[in-house]
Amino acid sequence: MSVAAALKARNASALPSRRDEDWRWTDLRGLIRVLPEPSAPFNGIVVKGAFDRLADDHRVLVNGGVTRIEVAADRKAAVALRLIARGAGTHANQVIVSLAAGARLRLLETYESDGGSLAHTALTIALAEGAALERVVLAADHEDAVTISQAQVTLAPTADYGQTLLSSGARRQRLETRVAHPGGRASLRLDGVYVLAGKRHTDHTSVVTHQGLDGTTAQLTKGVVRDQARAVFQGKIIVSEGADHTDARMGHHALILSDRAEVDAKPELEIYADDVACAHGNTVGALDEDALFYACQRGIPEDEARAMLTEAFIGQVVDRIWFEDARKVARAWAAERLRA
C-alpha cells in the first residue's frame, strides 16, 4: 500500500517501514503508530512566501487540496506553489503539471509546517515535447512535522527537465523523484542540497528510467549534517536494453559535522544497454582539516572559516540552478543555515 493510500484509509500499518528496502532508512510505520486526526480548514492570513516576489502565478495550498498548472504551447509561466501544513492533523495535497510542446515553466515549490502535522504530496509532471521545466524545491519544514513529497515525471523527446531540492529536514522528511525518460535528446538535471541540524531527519530519494536512444541525466547532491541529524540519499539510474547512447552520471559528497550525525547513501546504477557513458560516485567524510587551517592562518575566526568551507561545498550544486533569481533565494537560504 501507498503512502496516499494508507492515509485516505487512516491505518497506520500500513506506512512503509524498514522491512521495506527503499523505505529502510525512512521508517514511518515505526514512527507513527496512530495516524494524527484529519487536518482542520484554515481561513487565516497567509504571509508572503520565500518565491512569491519571483512568479506572476502564486499557488497555495493549506492542509489539503488540488491544484492543476498548465502552460500552453510554446507559452512561458512562472508559478510559486506553496504546500502549507497548520497545526497538527494529516492531509494530503494533489499537483498535475502539464506543459504542452515548448512551453516554459519555472516551477518553485515550497514547503512549510508550523507544528507535528503529516503530510503528504503527490506531484505528477508530465513534458511534450521540447517543453522545458525548472522545479526549485525550497522544503523548509518544522523538525516535528512529518512531510513526504512523491513526483511522478515523464518526459517527451528533447524535453529539458532540471531540478533542485533544498532541505533542512524534520522529524521525517522524503523528497521523492521517478523519472520516465524517453530519451530522444531529452535532457535531465536532478540536484539537491541539505543542511541539517539537532535530530533532524531527511531523504532524497529517486529513480531515473532511460528507456530509448540518446538521453543524458546529470545528478549531483551535496549535504552537510551536524548534531544527531541524518540524511539519506538513495539515487537509482535504470538504463533498459535499448536505450544506446545514454549519458548518466550521478554524484552524492557529505560533510559530517558532528560523531553522532548519520548519512546512509545508495546510488545504484543498472545497465542493460551497451554503448553508454555512466558513472557514479558517494563520498562522505568530514571538512578538509588543511584548508580550515589555512583559512584561520589567514586570521578568518575558526568558525567563520567553517561556515565559509561548507558554504562553497554546497555551492557547487546551487550555482547549478538555472533561474537567477531562484538561485540567489537558495544561497541565502544555505548560508542562513549553515552560518547558525
Contents of the next structure:
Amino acid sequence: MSVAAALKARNASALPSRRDEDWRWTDLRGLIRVLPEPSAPFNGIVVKGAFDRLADDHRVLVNGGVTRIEVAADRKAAVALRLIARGAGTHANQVIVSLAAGARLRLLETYESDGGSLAHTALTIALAEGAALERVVLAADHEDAVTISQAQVTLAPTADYGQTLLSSGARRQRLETRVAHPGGRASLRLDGVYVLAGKRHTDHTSVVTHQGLDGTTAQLTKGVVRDQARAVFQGKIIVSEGADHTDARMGHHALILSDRAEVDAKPELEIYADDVACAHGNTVGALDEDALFYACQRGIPEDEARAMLTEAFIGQVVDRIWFEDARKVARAWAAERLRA
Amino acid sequence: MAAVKQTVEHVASLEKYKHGFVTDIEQDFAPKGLNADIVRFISAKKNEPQWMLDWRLDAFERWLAMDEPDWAKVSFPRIDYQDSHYYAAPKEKVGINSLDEVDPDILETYKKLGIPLREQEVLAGVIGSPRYAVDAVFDSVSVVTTFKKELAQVGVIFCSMSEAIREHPELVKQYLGSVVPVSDNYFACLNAAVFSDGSFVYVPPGVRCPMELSTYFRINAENSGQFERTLIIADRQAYVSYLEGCTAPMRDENQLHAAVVELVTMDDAEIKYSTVQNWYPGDPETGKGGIYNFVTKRADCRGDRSKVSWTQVETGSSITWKYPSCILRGEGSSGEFYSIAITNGRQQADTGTKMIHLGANTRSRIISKGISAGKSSNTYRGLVSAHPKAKGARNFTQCDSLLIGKHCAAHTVPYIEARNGHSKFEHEATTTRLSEDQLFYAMQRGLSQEEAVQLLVNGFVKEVLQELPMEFAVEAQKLVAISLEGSVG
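Could you give the coordinates for the form predicted together with its partner chain, as opposed to the form predicted on its own above?
After this comes the whole thing, all chains and molecules, with the earlier chain placed first.
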C-alpha cells in the first residue's frame, strides 16, 4: 500500500517498511506504531517564509489542503509554496501544477513542521511542450517530524525541468521525485543537497523513466552528515526500449564527518536500449585531509577551513540553480547549517 | 594480438555450444522428489556419519519453512522441486584403485571436454609448463581427483567432499557451514540438505600450494539437479589458486544447479578463486532448456592481512543468480572481485558481489564487465558496506555494461552502506554500446564485422581476463567469443 493510502485508511501497519525494496533504508512501519491523530485546523498566524520575497504568488497550506498552480501558455510566474505542519498531527497535502506550452514557472517550496507531526504531500507536475519549470525545495523540518513528499513529474518533448532539493532531515524525511521523460529534446536536471546533524534522517529518492529518443538527464546530489545522522540516496534511471540517444548522468557524493553517521546509496541504471550514454558515479568518504592541511598551513583556522571545504563541496550543486535569488537563499541556508 | 587471432580462428571453426553432448552410461538415481527419506538416501549412499545426516535433516526442516526468493531481476516459471532427481551417479564399480577402473565413457567425456585426468598426460607437456590438479565431479559424485599424493607431500589436502567427511571430519565439522550458515538463503539451505559432492581443500600454515587446483563439474543425467559443496581453507600464510569449470548437455528441460562455496582465510593467507562457468545456456531462439545456476559463494577473511580474490567468467546458464562475496573481518584484509558476465540469446544474469568491511583498514576492489546481446538481460547487483569499526576501509568499484543489439537489457544495482567517517568508497558505472567509430576503424582495416566486434569486446574485458591463471585466460577468451557468436548483423 502506498503511504498516501495507508494514511487515508489510518492503518499504520500498511506503511512501507524495510522489507519493501524502495524503503529499505527509510523504515516507516517500524517507526510509527500508532498514527498521530488527524491534525487540527490551524487558525494562528504564520510567520514569513524563506522565499516570500522572491515570489508574488504565495500559497500556504497549514495542516493539509489542496492547491492548484496553473500557468497559461507563454506566461511567466513565480510561486512560493509553503507546506506547514503545526502541532503533532497527521495530514496530507495535494499540489497540482500544470504548465501550458511555453509557460515558465519558478516554484519555491518549503517544508516547515512541528515535532511529532506526520505529513504527506503529493505533487503532480505536468509540463507541456516548451514549458520550463524550476523547483527549489527547502525542507527545513523539525527533528521530530516525519515528512513524506512524493512528486510525479510528467514532461512533454522540449520541456525543461530543473529541481534542487535542500534538506536538513527530520525524524524521517523522504523527498521522492518520479519523472516520466518523453525524450524529444526535453531536458531534466535533478539535484539535491543535504546537511544533516544530530539523529536526523533524509532520503532523496528519484526514478526517471526515459520513454523516447533524445532525452537528457543530469543528476547531482551532494551531502554532508555529522553526529548520528543518516542520509539515503536512491536514484534510478530507466531507459525504455527505443529510447535511444538518451544521455543520462547521475552523481552522488557524500562526506561523513563522524564515526556514527551513515550514508546509504543505491544509484541504479536499468537500460533496455543500446544506443545510449549512461553513467553514474558515487563516492562516500571523509573530508580530504590533504586539502584541510593545505588550508591550515596557509593560516586558516581548522574550523574555518572545514567550513570552507564543505561549503565548496556543496556549492557545486547550489551553483546549478538557475534563479539567482533562490541560489542566494540556498547558499545562505547551506552555509548556516555547515557552520552550525 | 596472437590471442585475438586465435580467438577469431577458433570461433570460425566452432559450433555454438560444443559441450552439449550426452554421455550414455549406466547410472544410479535417487527416486524423483524431495523429502526426508531422500536426504537419508543421499547420506547413506555416501556412507556418512550420523552427525552429517543430522546436519542435513536439520537443514531440510529449515528449508521446508522457507520461501523461495523472488527479488532478482530474472523471471522463470516456478521450479517444481519434486520433479527432479537429487542424486545421480555413474554405477559404481567396487573399490576403484586406479584411473583404469573408472568407466571409460566418463574418461572419454572428460577427454572430450579437454580436462586432463591422467597425471602422466598433464606431465607429458613441455617441462616446466604449469600443472594443475583436477577433481572431476560427474553429476552427484566425484569420479577422480588427481595429484593427491604429490599434494599430500606438502600437507595440502585436496579431495572430494565425501572423502573429507570420512577422512577429515574434524576439519569439516569446524568449517562447514561456518561461512554460509545452513539457513543463509533458500538455495543454500536446500544445498545443505541434499548436497552430494564437491571439493575440499585445506592448505596448512605457511604452505604455498605447488600447483593450481581445479574442479570440473559436469551435469550429465536427465531430470536431475546438481548440488555441490566446496570448502577451501587457507591456514596462516598459505596460498592456493583454485579454478572451477562446468558444462552440461543440451536439453529442453531446465536443470537446477545450486552450489555452495565457502572460503576461509587465516592471517596472511590468500585464496584466488576463478570460475569459468559454461553451463548450457538454453536454446538462443526459444529460450528452452538451460541450467538455473543459483549459487552461494562466500569468503570469510578471518585473519589479519588475508586476501581473497574472486574472478569469474560467466557465459553459460539460462539463468545466473550469484554473488561471490567477501566478509572482510581481519584487520587489513582485502577482497577482490573481477567479473565478466555475458548474456546472449534469452539468457538472464543477475550477478555481482558483496564486500562487507568489518575490520579496520580493509580494502576491496570490484571490476565488473557485463555484456548483453540478443534478447538477454544482464544485471550487476552489488553491496559494499562498512561497519562502524571498519575505519580506513577502502573500496573501488567499476562496473561497465556493453549492449550489443536493440533488444537486450543491462542493469546496474549497487548498494553502498557507509557507517563510519574514516572510510572511502568510490563507485562508477557506465553503460554504452560498441563504439561505431572503433568498429568502423577495425573494419576498414579489413576485419569482418564479427571479428571487429570480438576485437573490441576482448579489449572491453581485458582487465578481468588478466586476473585469470594464464592457461584459463586463453580458454576464457575463446569462450567470450563463442558466447557472442551470432549476436551481430
